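A lone chain, given as structure tokens: the form predicted on its own.
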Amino acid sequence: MKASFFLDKVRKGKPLVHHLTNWVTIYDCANIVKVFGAAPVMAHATEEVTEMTSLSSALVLNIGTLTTDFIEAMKLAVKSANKKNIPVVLDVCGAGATAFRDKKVFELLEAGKIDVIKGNASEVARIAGLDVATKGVDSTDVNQDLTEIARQLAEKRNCVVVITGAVDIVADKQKVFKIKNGHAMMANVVGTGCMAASVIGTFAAISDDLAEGISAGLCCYEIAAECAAEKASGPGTFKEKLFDCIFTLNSDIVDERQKILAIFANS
């Protein structure tokens, strides 16, 4: 698999991707879609949501500064996005901090299709059913295997799972795709995971095998942070590079440092 393939198919596709998005780093994520070559849009009325829903090739939740109303407008875009057979990426931000959260999590999953689960270890973790939490929204150590944690929850859940971190992990329930590029710095950003989700919908949008279009999307996002990082004096500049890093990224490029492990169920 060729990650460059479907960075060409998001730059020829642009697709628009709907986001009900963290209010942190809304301006960051709608950016993180338009440098890619794609189209953000961010539309969280109740009276309108189900209605950009619907113009939209994906749509993208993040629960990171969640409310009751705000989980209300987001379980109505899903019923869209249901509706018109569009991939849907659940962030699950935060998940195992509070009871709260982990409660409106579950109310989304039970609302609709949610094609994506993604989070850190412990957000995932903590959706997968086991006993641990998470520091706000910063990932805790996981004393098991992270491989298999995702591939049972997308078993469960019929899904594709996504575990960001050192080496992401996305998998289905037929496959693991575990992606080794990225940059320390990464963690230095506030936003970072939250862009990587917007990241995820974009490629999502353009993909008929949605495991293996993330983690394509994934390693393009990654590769850029590593140019990135060669370019920048420290976070500030770091992120200031990343979207022109991302913006110039080519075909010649993401070959030669792609870095992606394919396992598949029967290997």
Given for the second form:
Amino acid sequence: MKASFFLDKVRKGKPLVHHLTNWVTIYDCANIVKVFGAAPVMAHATEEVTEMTSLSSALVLNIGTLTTDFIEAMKLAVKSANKKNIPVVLDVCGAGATAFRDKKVFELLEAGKIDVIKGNASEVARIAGLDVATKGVDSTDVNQDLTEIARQLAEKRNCVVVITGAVDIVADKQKVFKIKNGHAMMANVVGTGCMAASVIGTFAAISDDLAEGISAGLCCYEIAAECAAEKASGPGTFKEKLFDCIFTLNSDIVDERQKILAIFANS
Amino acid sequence: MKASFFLDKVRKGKPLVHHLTNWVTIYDCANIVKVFGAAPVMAHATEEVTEMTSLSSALVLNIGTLTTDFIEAMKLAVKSANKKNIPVVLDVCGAGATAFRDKKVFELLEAGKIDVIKGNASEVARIAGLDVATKGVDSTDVNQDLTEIARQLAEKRNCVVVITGAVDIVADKQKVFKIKNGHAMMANVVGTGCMAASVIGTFAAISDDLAEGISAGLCCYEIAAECAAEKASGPGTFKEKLFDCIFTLNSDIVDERQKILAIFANS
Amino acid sequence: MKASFFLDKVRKGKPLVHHLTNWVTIYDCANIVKVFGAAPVMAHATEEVTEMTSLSSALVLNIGTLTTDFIEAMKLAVKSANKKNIPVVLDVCGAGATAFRDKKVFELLEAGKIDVIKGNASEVARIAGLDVATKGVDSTDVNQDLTEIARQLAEKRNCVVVITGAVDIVADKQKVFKIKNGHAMMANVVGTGCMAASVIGTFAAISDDLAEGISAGLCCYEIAAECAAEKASGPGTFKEKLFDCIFTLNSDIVDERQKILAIFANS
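And the form predicted in complex with a further copy of the same chain, for comparison with the form predicted on its own?
Once more the chain from above appears, this time first in line as the rest of the complex follows.
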């Protein structure tokens, strides 16, 4: 599988990606879609979400700064996405932090078909119903467990599960991809996690096999991060150069740097 | 007409520009006003918009992430602006995308005097009541038509109409300005359109002839974009350098680069 | 007192700083906490603020884009912070601009214990109940008066009062610190004032003596601004380099550049 193939498809297809996301990184989420050559749209009024989603090729939900009203708008958007049969990505941002947040995440998971659940190790563990301390789950020692957690949740929820981290895990019922690209600087700036969800939505929009397309998207994003880190003098300039490097990313760089490990269930 | 004259006036007058805008690019809208040497203020509580607008020298409205409540606050702000006789700029962001958006835009247009309607070709065509496919309107082939659309809408609504694009069109009932400055990179980054509305508001605040002042403002903004593009390595660094270049813009650069074509009705 | 000591404490303690802030600079507020090595969280739903604050080590409130509902959420957060005995910082952003804003600020001041009131000269003067013209208060001529205003308000409200400006004043009932670091470029970009409140919250979280820790935090922030200004070509690149310089700030630079004047009541 070549990530550059999917990058090309995004740039040619220019999918419209509808977001209902948090107010902290909303600009970054829109801009990352744009610099990948696709088209972001942000709209959350209950009176228009149904129609806006119906015009789009993917839906990205992020509960970072959730409110009850906002979650209701998300539910309408999910129904509309399901009707049009476009992929729905749910970033379970901050799951586990408060009882309200947990309650609302599960309401969303029951509101319709969620195609991709995305979070860091502790957030996804929470959704999987595990009673693991965050610290333990995040450590590399339980790396094997993370793959298993992702796989089981993918099976249980009949969806793709993405656990982001130093190594990203993308699992569906049949296979697991591990993306080993990226750079430590990503953890030093606000927004890289939220942007990952937008990248997932953008690549899901143009992919027949979601897990494959999503892995390609994360790989491209993180290769750009590697290039940006080489040119940056800290997290501020890193983020701007990340946008530059995505915009100027070409197949040669992606092919050369791609580090995706694919594991198939019956291999 | 010299755009640099208006730039100087903005820097000396430091007008306060009240915004009710979208949550995606709200920072950029505030910052562009600031780096031009003027003063932005963002406030949308219905309990204070009337008073905040009454303290300001221009009002900028952008419906990007509209809700019913937010539009109600905008209506109060329009009434306050009309009472104080300061210019009101309406960015019809996303007009035509959903029925709700169209309904709310027309409610705003009826809520009081809107002095400037601003959008891209398809958005303005929608407001003008035309049944043109977006693709067609955006193409350069119908450039002549765009001027006519702007002119007729300006006459119908008794306001200035701004259509942004590779060439910007600024029309009132008597005249049309075409601003040929700018750079293709502007289309690769989220926020350049929204910032244009803030620039329009800032220059409208200090101009006797709105169409003239607005044209000067867009010209300055786009000359800075030309300078920024020369120094940037992609859309991320471009936006930061755009702020730098506006801040350091001087009369010599503006006079040298200005490309404004003026067409008068009876010429 | 060495500011570098507190910087080290922030980086080791990585305090969680809960924000209820404005929608304009919310990203910058989160990111400044992050690049200092601490952890930001933004959450405002009334159903979860109490719990989110209870997980945090400091609470930062900023009324920039206030609404009635948002202020109610802030009140719940203040109560939760008081219960857990963590510092509450209130940025009285825009106090004095409208009657609504003034009313809501005073409601917040009565809602529980506010540990730090932060604003520019005219905002703090307003809170202090003074009838001073903004222009006069901001001038350096009344520098002495600003110290006195801060001191008296600190006594009256039994809190720390921070007045930001070319020289920052941090006063509690016993002492006053004057921080003379910083750079004029800070005034040319939107967000430096809001970020100062986030820095105050971050350093308050790890300090036994609030006025001392806050002064150290502002000193570190402004030394980074000095370094950033030396490398920037304008306000756009300045802000990105500010994040870089905070991230790479070390004790040597801080010790070398620190300009804090301490005045004790009985000295």
